[in-house]
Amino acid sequence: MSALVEIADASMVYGAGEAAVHALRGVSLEIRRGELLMLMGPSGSGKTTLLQVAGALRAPSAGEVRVHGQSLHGLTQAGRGAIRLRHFGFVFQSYNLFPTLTTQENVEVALDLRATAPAARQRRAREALDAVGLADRGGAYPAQLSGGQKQRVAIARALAGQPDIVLADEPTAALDSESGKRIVALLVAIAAERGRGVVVVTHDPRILDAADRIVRIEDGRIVHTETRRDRQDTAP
């Protein structure tokens, strides 16, 4: 597999002097395409710091990241968003779907900052609403959906714009078994295809056998790498 990010000895440091809080210390990690990667690790060890790191949300205070082989350093914030809608999908645990717009025109919303033409920004938002089983609620509010639902139309806007990357933070945190190992074998089938790169933050025991790769990182360091051939020759 190919990697579609390197991040190479990044560390990011908040605040200075005593009050410094050192979210992430020399931490080296690859997307790579076809691959689902989970990363776990206790409240405060850093997961979601990474994942800012990894999306282009947030320069690390030190190392460097690349996404297809283009470094980020130095990149001014317009740079860094140019980057971010041309390569990444976001998928956050609290859906932030907008109350007041239908389920289409909440995925239309992500096509709309890419200045996507009205026709094909309807088409799009409807084949992804389609990839996600929910070809038939464009007309539904975000009140007239269940969680899972919610969650369901989220991976969609994510995947409007075709990004190669999808960060999803805790997606399945807020569902019930089921509804979760819905959303975790959708996201299987979208690192499957195309060769993206899918990356899930999560505490979530239940959905750790559909990853490829599992990362476990605690005080800001990466303390365990775990593939699922490593679990295939542990297992009884």
Second form
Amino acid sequence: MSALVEIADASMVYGAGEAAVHALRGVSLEIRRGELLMLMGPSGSGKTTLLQVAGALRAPSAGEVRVHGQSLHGLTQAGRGAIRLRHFGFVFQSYNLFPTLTTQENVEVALDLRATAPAARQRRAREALDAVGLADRGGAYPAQLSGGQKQRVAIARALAGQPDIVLADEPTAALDSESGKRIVALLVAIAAERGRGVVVVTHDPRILDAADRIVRIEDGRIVHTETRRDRQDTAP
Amino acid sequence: MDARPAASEPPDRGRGADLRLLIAWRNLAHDRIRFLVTLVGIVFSVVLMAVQSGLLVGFVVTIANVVENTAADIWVVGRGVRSVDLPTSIPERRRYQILSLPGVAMVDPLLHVFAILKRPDGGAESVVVVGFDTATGIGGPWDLIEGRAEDLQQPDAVILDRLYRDKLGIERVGQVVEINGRRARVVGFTDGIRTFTQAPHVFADIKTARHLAGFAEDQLNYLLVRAVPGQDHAALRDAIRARVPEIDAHSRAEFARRSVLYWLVTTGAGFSLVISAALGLVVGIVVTAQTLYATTIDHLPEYATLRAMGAPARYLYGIILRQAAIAAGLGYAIGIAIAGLVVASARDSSAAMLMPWPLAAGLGAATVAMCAAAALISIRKVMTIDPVSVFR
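Here we have the form predicted on its own; I need the corresponding form predicted together with its partner chain.
Up next: the whole complex, starting with the chain shown before.
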């Protein structure tokens, strides 16, 4: 598995002086092709900050982040935006769908951002919805969908732009058990089928079995890493 | 699980070719009442600007209409005369001094004098008696709908505009009226010769006009000079000024502009119309800015999501500018239609309100500029969104 994203000794400090908050302290991490990586940790441990740093949303206070070998150091907000657009797909806890657009149009937005021609944009959005099992709901508005369906639309949107890396922030937090399982199955397939790197921030212990690697963070540090093989080796 | 592009994609066409336009429209139409309020604000602004600008254009056209519609190349006026409505007397001998200059083809006299017309019901109205040489017709009426200019060669004959029939109590050709206590007979009507001073023009042969005004036989207000073909008008104007330094000479365009500027600037009348039109623009900007901003605030999570996804800045303000363009387009279409009805309804009134196509086009540009300016605040807001806010 080759590294799509390399985070080297990254620290993130919010504020200054006595009020300074150390969200990350010297974290090093690789996001690899074909791997489903789960970031676990208590609230405030720094896992979402790590996701943001990995996803070129934030520049770390110290350390380095490379995407496909390209350092993000010194990039402007627009430069980081271009990196996100080219390489990342995002799935958010609260779906973040456009309430005034249909599911088909919501997915098309990701393609429109990439200046995809209208006919191709519509076709590929339909295909992305089909891939998440919502081909028949293209005309529905988000308000007409269940939580699980909304998250599947969000995944379709994240995939439509054919990113190398998919970052998902608590994708199952608002879902019931069945919907959560379906979402996790989708994320597993995303990583396996096209060799994408998938990173999931989660509190949800029900989905950990699907992970290729589990990274546990506390107080801004990686305190434990466990691979699928480690889990198999320790299984009774 | 993937959506790879086909080797050859079909041509761009069909629904939603411009997705940002669709997003912009849905953002606006999502809250229909607020969108309606926005449109009402823009329509109000367009109508206000159109009416005030239309009055201003009508004002300008009306002030200079006698000058513009007179086939004179040079207007010779009394020293210091600032507007065609405010003439002074010129002795007739100036006419012969000017006629002696090379390059002068003809010099016609024009009388332009305020008088009192007595209405049949006993009331009185101010009029401006315009006396011209009916032999040449220079300075005479135009756009006649009843009678002929030659009819003014009859004794006591006058021609007025139909717009002022009610004001002057005149119903028909042949009616006898009293001007400055002297008899005059209506021989025709013009259509649309408005007067800025609200004292209607009464066209008459110069002899009749002098009689009605109580002027001496050699008294006149203007000399209308026609140059021989090929003569440079500016050079002739300068030659007249040099030959007769006691008077002023202006080209037709100069005298029209001088008259317009006098009323627009000196009296403040034009200024108030311009201020009213500008007020309309400001109202439009404020209303549109407020609504666009409120719509933007409502949709901040979506803009934050777009930023997190890596949307370039131009994509985001493209949406907001499209919202502004939609609001401008709809508001302008409705507003200009209402303004057109107002202009049409004013066609028979004595207050000129004109809407030439360059003005309508200019109002369209002003409306677009207004909405674009209103969008700037929203653009500024969107560009300051922190993309990580989507994770909170």
